[in-house]
There are 2 protein chains.
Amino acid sequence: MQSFIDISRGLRNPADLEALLQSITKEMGFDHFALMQHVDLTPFEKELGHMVTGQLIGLSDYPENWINQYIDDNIVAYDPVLLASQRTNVGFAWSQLDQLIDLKRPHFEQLERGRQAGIGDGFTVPSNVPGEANGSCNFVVKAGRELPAKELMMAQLVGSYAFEAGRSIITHAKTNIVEKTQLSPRQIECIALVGRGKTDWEISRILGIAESTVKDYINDAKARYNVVKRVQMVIRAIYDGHLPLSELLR
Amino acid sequence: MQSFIDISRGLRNPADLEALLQSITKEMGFDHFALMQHVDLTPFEKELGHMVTGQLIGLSDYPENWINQYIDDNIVAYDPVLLASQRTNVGFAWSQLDQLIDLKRPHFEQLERGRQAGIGDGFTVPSNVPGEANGSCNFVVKAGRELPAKELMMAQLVGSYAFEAGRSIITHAKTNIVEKTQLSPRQIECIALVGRGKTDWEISRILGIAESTVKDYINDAKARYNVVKRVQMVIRAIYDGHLPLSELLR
DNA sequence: GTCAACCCCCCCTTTTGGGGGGATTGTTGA
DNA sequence: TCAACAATCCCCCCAAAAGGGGGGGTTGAC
């Protein structure tokens, strides 16, 4: 396992990553690997199949057709297995969905076309940087085995390490720090009040300073975002970890 | 390992999950823990001593002195090393933080405080999931001391299942599975589309369809919602999985 | 003495929220 | 097979809220 992470941080090329995660999942006792970001890949190149320096994160040695039919029809859109993977932020096998989001019948249906192209039980460990797009790398078995119980908390440390070595090769060749936007106290606390629907007249009413007041925090906060509304700024400062999306919902 | 996974997905309590990380913490050869969300405290009530069932993750057998300290201060503004723990999905060591962040005066302050209240170096195990307040695991151990080198991959698997047990702890507490709300693909479109700082008229163009229309499907995602105002809309739509946050920031 | 945070007021336009009224499809289940 | 229903569209109106300018001021930290 060490010599994996050790192997894995000096990477600096694609094709090296992939190789070593097809010996390792293989070793592993799995069948497959997909080390991708969960982007819905209509608006960019279909590039699924190799990682793109400075683009996107994504490696897999799914059956050919099966990647085909995942960029045709845009699955990444609505594989439960990835909006399971924004539930949590440590592996889980795909036969424990149910626990983490509510399963539809095109979710079934889904996990039926993928096994009815090779793609059994799988073991996924989700991947989320904030600020860049939620990702996973996903361990699976053919239908009709079993994922190898043993293997799992190794599968999960070599997920995370192998995402890493993905991102970390895209970002070498990038190298792109985005600073976290600074907002003062009273900014926060105005946004999360728009968070959660309130309006300027009211937000004055619970500080108990002026609506004016109000909108300057609102109007200084979305030119430091540089957004227009304040919409976006709600979910930029959500992204930023300014506020927690639960404080939102309350 | 595997029983302290086992062991922690059964804990329904604050404090047992206390216990065990304090053990295993030990057993690892680290002096501290503090497993936490990295919310700005200031505008929400003074909790991050223990954990408020439905509300924050946050516990750490930290000195008493540096706890307060730490809250008082709002330290978790601009603690380099919670900075560093939104910039990657793996455990780090703290002294390897400037390949993570450009570390800026502040940032040296804070781990000189840090040092002087007798946390040394330490290990910081991320876990962003989207949509929540972002969190991490850290294990310290005391000034001088040097880090468990061996023991660095256990504390990897240790921190991310520490941290996914805390916040089944509290969603478990939480009133349990909440339906998601249905939506149509033309609304989730234009959900999308508001979140992204489009007007009405925008999305009629980019649609293709009337003006009308559009404010036809937000004020019935709205009324679906049970919310008033469109930030609120989009901020459910994205707690319910229906958008990947990263969608809205492109 | 500069700067950031905090606070207040004015004006005007555009966008929104919240009603009302329609129509056409395709699916679904009694 | 036919009624019910959900999803897709379109139009009107009006009041409230947000967006985008401008102009002030105090305080405390560096």
Given for the second form:
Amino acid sequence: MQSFIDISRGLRNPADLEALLQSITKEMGFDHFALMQHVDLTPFEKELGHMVTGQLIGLSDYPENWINQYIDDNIVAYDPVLLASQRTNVGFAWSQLDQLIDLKRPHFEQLERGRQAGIGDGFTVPSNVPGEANGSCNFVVKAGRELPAKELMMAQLVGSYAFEAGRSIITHAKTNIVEKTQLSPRQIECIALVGRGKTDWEISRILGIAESTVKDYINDAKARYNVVKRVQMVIRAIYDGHLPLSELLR
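How about the form predicted on its own, since we already have the form predicted together with the DNA?
Shown next is a single chain and nothing more.
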């Protein structure tokens, strides 16, 4: 996982991210992946010009006929998987769709169309960043295969960092400059402890500072990253290189 983060952090070519995702998707036991923003996908092209020019995040190794059908029929507008991903910030198996949205006949028909195209069960990692188009990273198995249950936590992490890499690539394409968010050493310590599941009170005792000061450090870090969730803050700090993933496992 740390290797994936380290490699993805430095990528500027979308084809390199696509190859990296293909490799780790197979390593986890899935057959295909799709890293997408939930927007009009008509600019999507196999040669990835839409990412080179910073138009949208869009990478997939789904069967080509299914990708074309998905775009031509504007399935993104009523895909039940994408609708469900707007109701949660954590990964979910497609077998849990009925727990997140009220499935209607068009949703079942859409899932069946996917199965006929070779897309069976899947695991979706949402990415809902305030002020930006929603997106997700989807890992799927072919029809008739079961999800690799032991790898779903790994898929959650890979999906989160893959989307960050996609965001970085299109941001760099738009500006040619990606400025690293600056954090103080004390903020980084607080973020690391948040990543280990510590409460503000526990962090204050560990670092020997007031609980209100801990809240100030964390709120300032979230504001710098323009995120509202602590988990998003931790992911961004790791992706920026402020702390290694191993720091959270101590």
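Think of the rigid core as the biggest set of C-alphas that the two forms share within 1.5 Å after superposition. Everything numeric in this text was worked out from a predicted model, so none of it was measured. Positions refer to the first chain, counted from 1.
Against the rigid core, is the Cα displacement of Phe30 between these two forms at least 2 Å?
Stays below the 2 Å threshold, so no.
Tell me whether Leu21 is among the residues that move between these two forms (Cα shift of 2 angstroms or more, core superposed).
False for Leu21: its C-alpha shift is below 2 Å.
Is Ile235 displaced by at least 2 Å at its C-alpha between these two forms when the rigid core is overlaid?
Yes.
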